[in-house]
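Quick heads-up: it's one chain on its own, the form predicted alone, in C-alpha cells.
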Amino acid sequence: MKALSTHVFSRLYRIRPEQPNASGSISMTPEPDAAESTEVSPDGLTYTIKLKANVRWHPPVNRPMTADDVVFSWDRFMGKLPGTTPAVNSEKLTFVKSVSAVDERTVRFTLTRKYGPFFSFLADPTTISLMPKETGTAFDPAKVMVGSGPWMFDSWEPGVRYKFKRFDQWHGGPAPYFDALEINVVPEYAQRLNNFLAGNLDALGIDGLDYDRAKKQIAGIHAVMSANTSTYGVSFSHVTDKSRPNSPWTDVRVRRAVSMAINRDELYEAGYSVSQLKAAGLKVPEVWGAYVPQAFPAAYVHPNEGAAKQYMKYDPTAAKKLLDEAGGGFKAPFHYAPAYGRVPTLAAELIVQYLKKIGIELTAEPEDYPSKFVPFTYGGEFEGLAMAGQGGFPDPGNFLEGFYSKDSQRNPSRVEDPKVEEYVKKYYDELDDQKRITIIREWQNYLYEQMYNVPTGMIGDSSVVVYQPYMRGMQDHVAGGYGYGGEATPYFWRDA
C-alpha cells in the first residue's frame, strides 16, 4: 500500500524523478511537492512551509490544500484524532514537537531537536501524506482514497487490480500524459512474465533469465536498471547482551566467520543471473550488499573497501578458524519471511549451506509475513538467527537508526551501543550535508567491524525492469524509494 498510496496523495516534498547514472543511482534529492518554499530558523529547529496556491484536492472534496489539512493529516498520521491510532512509523517523528496553521496557505513544523535530513523526512512515503481533513467524514478512507497527486483513485478489485484517473488539475502538470493508470495484481511470476509478452502487460520486473528471450521476442524492449533501494541480511538475536550463555553470536568473531562464510557472488549469481544480463547487453548495477544501499553512492561505503573488509570476503577456511576460536560451531533457528520474494528466499536456504561448511547447523524456520515476522522477529523478538530488511526510505540515514538505535522498533538484532547513540545524534544534528556524508560514512565502517547485521544484498526479486516498445519516459524519470506513483509513472507515456 505505500507504493500504491504515492500515486494518489502528495507530500510536501518529494525525491526528484532523475535519470540514473552509469551505476544506475539517483541523486535522491528532495524538492517541494506540495511545498511552495520554506524558512528555517538558525538554529534549525523551526520550519516555515508555504503551500503552492494551485494544489487541490481530487474528488469529492474538490478545493484547494490548507495549512489545516496538512495539520489534519500530521495528526492523523500520530493518532492524536478520535478514533485513529498511531500509524506504522510515526515512532520515527518524535522530533516534531508540533505542526501548527500560520495562516491559510502556511505550516509550521517545531521540533524539539536539529534534524539535519528534515526535507528527506518530508519527502518520506512512509510516513506522512497529505489528506484532506474531510476524511472520514466526506468519504470512508477505508473504501477510497482522496488525495491531491496526479492520479485519481477510480476502483479497485481485491487481489486482482487497482485503476487511477489523470488528475487534470494536479500542481505538477501538464502530466500525467496517460488518461488512466490500471495495476494489475498477478502473484506467479510464470503469469506476469507470459503476460508481458503477449502484450498484456506494459512492464515487468524481469528474471536475468528471461531477459534475452524477452529481448528476442519483442523487438525494441526498454531495460531499465536502477541502484539497490534496500538492504538485507543476517540478523542476530539480542547481538550485545553478552549475559546470554546460549547466544554464541555476541561474540563478534562469530558474526565474522558468519560473514566470511558467504559466497556472496555465487548468491547473487543464483539470485539474479547476473553473468546473464551482461551476456545480453545490459550494464547491471552491483547489487553487492552494505549498510546503505548503493542508491546513495556518495554516502555509500562498499564492503570490499571498507575498514574491515577482510570480513566482507568469501573466505571458509578462515571463517571457520575464526569460529573455532570463538568456541567452535553451534545450532540455532533461522527465520525468515518467504513473503520477501523468491531472492530473499533463495539467499536463505544458501545461507544455511554455507555455514553448515564452518560447523553452524540453522534450521530453517519460514514465518508468515504480516501475523508472525514483522510483529516479533523484525523487532527482534525471537531466538537464533534471523533474515530481515528494509528499503525505500530517502535518506540513507534512516537505514543506520533504524536497524541499530536501541530505541528503533526496526532493530532486530537489539543492538545496544552507546557508540551507534553517538553516530545517530552527530548525524541528525548536522545541518551541512556534505558533513552528514563524511559522519555516515565513518558510522558504516564501524558497523562493518561489529557485524551486528551480516549484509547480504538486495531484497527485490529483479534488478531489471523491462517496458514493451511503446513505452516512453522510463529512463528519464526513475524514482527514489516508494514514490514511483508519484514521482515517475506521471511522466510516462506511449509512443504512438
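Numbering follows the first chain given and starts at 1. Everything numeric in this text was worked out from a predicted model, so none of it was measured. By rigid core we mean the largest C-alpha set that fits within 1.5 Å across both forms. What changes on going to the form predicted together with the partner chain:
The rigid-core alignment places the CA of Y340 less than 2 Å apart between the two forms. In a rigid-core overlay of the protein, W156 has its C-alpha displaced by at least 2 Å between the two forms. The two forms, fitted on the rigid core, differ between the two forms by less than 2 Å at the CA of E449.
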Contents of the next structure:
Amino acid sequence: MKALSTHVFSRLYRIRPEQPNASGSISMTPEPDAAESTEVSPDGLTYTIKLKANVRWHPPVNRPMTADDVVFSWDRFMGKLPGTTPAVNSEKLTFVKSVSAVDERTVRFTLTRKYGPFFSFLADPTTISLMPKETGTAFDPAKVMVGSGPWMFDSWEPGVRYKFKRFDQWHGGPAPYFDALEINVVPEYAQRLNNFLAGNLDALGIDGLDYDRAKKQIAGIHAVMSANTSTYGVSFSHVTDKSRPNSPWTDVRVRRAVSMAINRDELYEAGYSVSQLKAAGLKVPEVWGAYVPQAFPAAYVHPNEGAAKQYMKYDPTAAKKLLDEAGGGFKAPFHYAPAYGRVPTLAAELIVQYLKKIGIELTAEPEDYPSKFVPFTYGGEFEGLAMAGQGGFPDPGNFLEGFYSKDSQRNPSRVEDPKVEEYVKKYYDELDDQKRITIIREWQNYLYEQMYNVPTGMIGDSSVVVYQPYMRGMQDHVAGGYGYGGEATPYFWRDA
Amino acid sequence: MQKYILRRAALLLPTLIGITLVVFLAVRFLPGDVIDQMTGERGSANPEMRRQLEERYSLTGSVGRQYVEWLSDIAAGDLGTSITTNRPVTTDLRQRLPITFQLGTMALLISILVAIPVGILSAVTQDSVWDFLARSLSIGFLAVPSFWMGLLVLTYGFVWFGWVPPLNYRDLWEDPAQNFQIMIAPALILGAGLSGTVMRMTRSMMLEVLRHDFTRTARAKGLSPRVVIIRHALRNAILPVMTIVGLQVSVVVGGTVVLEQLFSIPGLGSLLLTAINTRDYPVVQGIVLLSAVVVVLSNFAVDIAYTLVDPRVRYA
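Next up, the form predicted together with the partner chain in place of the form predicted alone?
Starting with the chain above, the whole complex follows.
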C-alpha cells in the first residue's frame, strides 16, 4: 500500500523529484506539496503551515482541502478516532504534542522537543498521508482511495494490478501528462523482462546482465540509475555488551578485520554487473553504499574518504594479521534474509567466502523475513553475525538513529554508546540544515572508526530502470525512498 | 448404491473437521505473526499498539476460542476479512477460484488426453520403440519440476519465437482468445507433469489386464482388438487410474501456486503465496480450507465414479 500512497494522496511536504547528479544521486530535498508556506517559531517547537488554496479532494468528495482535514488525518493516523487503530509508524511521532486548525487554511504542529528534519518527516510517505474528513462516512477507505494527489484511484485487483486516472484538478498541474497509470504486479523477472522487450511494459528495473541485450533489441531505450536510498551492512550481536567477553566482535579489531576482508569492488561487480553496464555504454557511478545512502549526497561520507578509510580497503592479509592480534579466527552463525532480493543474498553468500579466507568460519543462516528476521534478528536478538539492510527513509539521520540509538527497535548490533546518543540529540536538536550536515558527517566518521556495523557497499537489488524509447520526462524526475516513484510519475509523458 | 454413497459421504465429515483443525493450528503455530510483520520492519514494538491490532484482527483469546469462532463464522459463510487488504476473503475466493479451477481442469484434461492413449499404446506395443519412447517421456515429465519448465518456456518462448504470455488476464467468457494465450502454457506444463504418473499407471494396469483370462477369451471370441482393448481391458484397468487422477487434484492445487506466480495468473495460488508471505491468516486459512475441500470432494466424486465403472464396488 505504501507503494501506492504517493500516487493518490498528498502530504504537506514531499520529496522533490529531480535529475540525478553524476553519481546517480538526488538531493532528497523536501518541498511543499499541499503546504504553501510554513512559519517556524524561534524555539523550533511550533510549525504553522498554510495550505495551498487550490488543493482539492478527488471525487466523490470534490471540495478544497481544509485545515480540519489535516487534523482529521493526523487523528486517524494516531488512532484517536473511533474505530481506528494507531498506524504502525505512529509511535515514532511522540515528539508531536498536538496538531490543530488555526483557520480554514492554516494548521499548527506543536512539538514536545526540537526536531531538525521536520520537513523531511512531513515528506515521509510512511507517516501521514492526507485524507478528507469524509473518510469512513462518504466512502469506505477499505475499498477506494480518495486523496488529493496527482492520480485518482480507479481499480485494484490484489496482487495483479492497480489502475489510476489522471486528476485534472491536481494542485501540481498541468501534470500528470498521462491520462491513466497502470501498475502491474509481475512477480517473475523473466516475465517482466520479456514483456518489456515485447513492448508490453513501459518501464522495467533491469538486471545489469540484461541491459546490453535490451539495448540491442530495442533501439533508443532510456536507462535511468535509480536513486539509491538503502544500505546493507554486517552486524554483530550485542556489539557493545562488555558482559560478553567471549564474543570476539566486541573487539573493534575484529570488526575492522571483517571490513578489510570484504572485497567491495567484487561485490559491486557481482551484484550489479558494473563492467557489463559500462561496456554497454551506461555511465555507472563509482560509489558504494555506506552508513548513509548516496541518495543524500551532502550528508554521505564515501567509505574511501572516511576517518577510517584504511579499514574500508580490501586487504585480506592485513585483515588476517589484525584478526590474529585480536585472538584469531572463530566460528559463528551468519543470519541474512533472502527476501532482501537477489543481490543482497549473493553478497551474503560471498561474505561467507571472504571471511573464511581470514579464518572466520560463518555458517549461513538464511531466515524467513517476516517470521524470523524482522522480529528477532533485526532487533538484535541473534548470536553471531547478520546482514541487515535499511532504506527508504526521507532523512539521513533516520538511518543512523535507527541502527545505532539504544532506544531503537531496529538496532541489530544492539549498540549502546553514549557518544552515539549525543550525536542523536545534537542532530535532531539542530534546526540549521547545514549544521546538521556537519554533525551527520562527523557522526559517520565516528561510526567508520567503531564499525558497529560493517558497510558492505551493497545498495539493494535493481540499480537501473529502463524505459521504452517513446517515454519522456524520466531523466529529469527521479524520486527516491518509500514514495516508489509516486512523486515522479506525474511528470512522465510519451512521444505521439 | 445409495447406501454406498451415504457411507462415503458420512466419512467426509470427520475428514473435513480434521482439515479445519490442521489448517487453523498450522497457521497459528507458525513462528512470527501478522503483527510482527506489520510492525517489525519499521521497528515498532509498542505493546499497546500490538494489543489493539490483535483485537482488531481477532487474534486475542485462547486458540480454542478463536477456533470455535472461526468455525461458526465458516458455517455462516464468512471466512473473515483479509488483514492486508481489508476485503472479505470470500470476495477474493469468488474472484480467483474460477481462474484456478480453469487452469486445473485444463491441466487435468491435458494429462488424461495424453496419458491414457499413450499408456495404452505403450502397453499394447510393449518393449517396442513406441513403448520406450512413451516410458522415457513419462519419466521425463515426472523428473522435470514445473517451475523450471515454466522458466524455460518463458525465456525460450520469447528468445526463439518472440512469444510472451499476455500480462493482462482476461476472463474465459470475456476474451477467450487472450484467456487461451495466458492459460495454455501453464496448463500444458502442469498437465505434462501430471500425465507422467497417469501414463505409467495406465500402462502397468493395461499390461496386467491384458494377461488375464477374460481378455484372452474376448480375443478368442473373435472380437476386434479395439473392442478388446477399450471395452474389456481398459474398463478393468481404469479403476486404479481413476484413483490416481483423483489424487492428482492435490498435485494440481500445489502446482498452480508456482505456475500462477510465474505466469502472473491471478488465481488462488498466487493469492495464497502473497497471503503466506504477509501472514494474512484469514486468507491462508480460506484458501487452504477451500483447496482441501476440493481435494476431498474430488476424491469423493472418484469413489462415486467407481460404481459407474465397476458394478462390484456398489455391493462391497
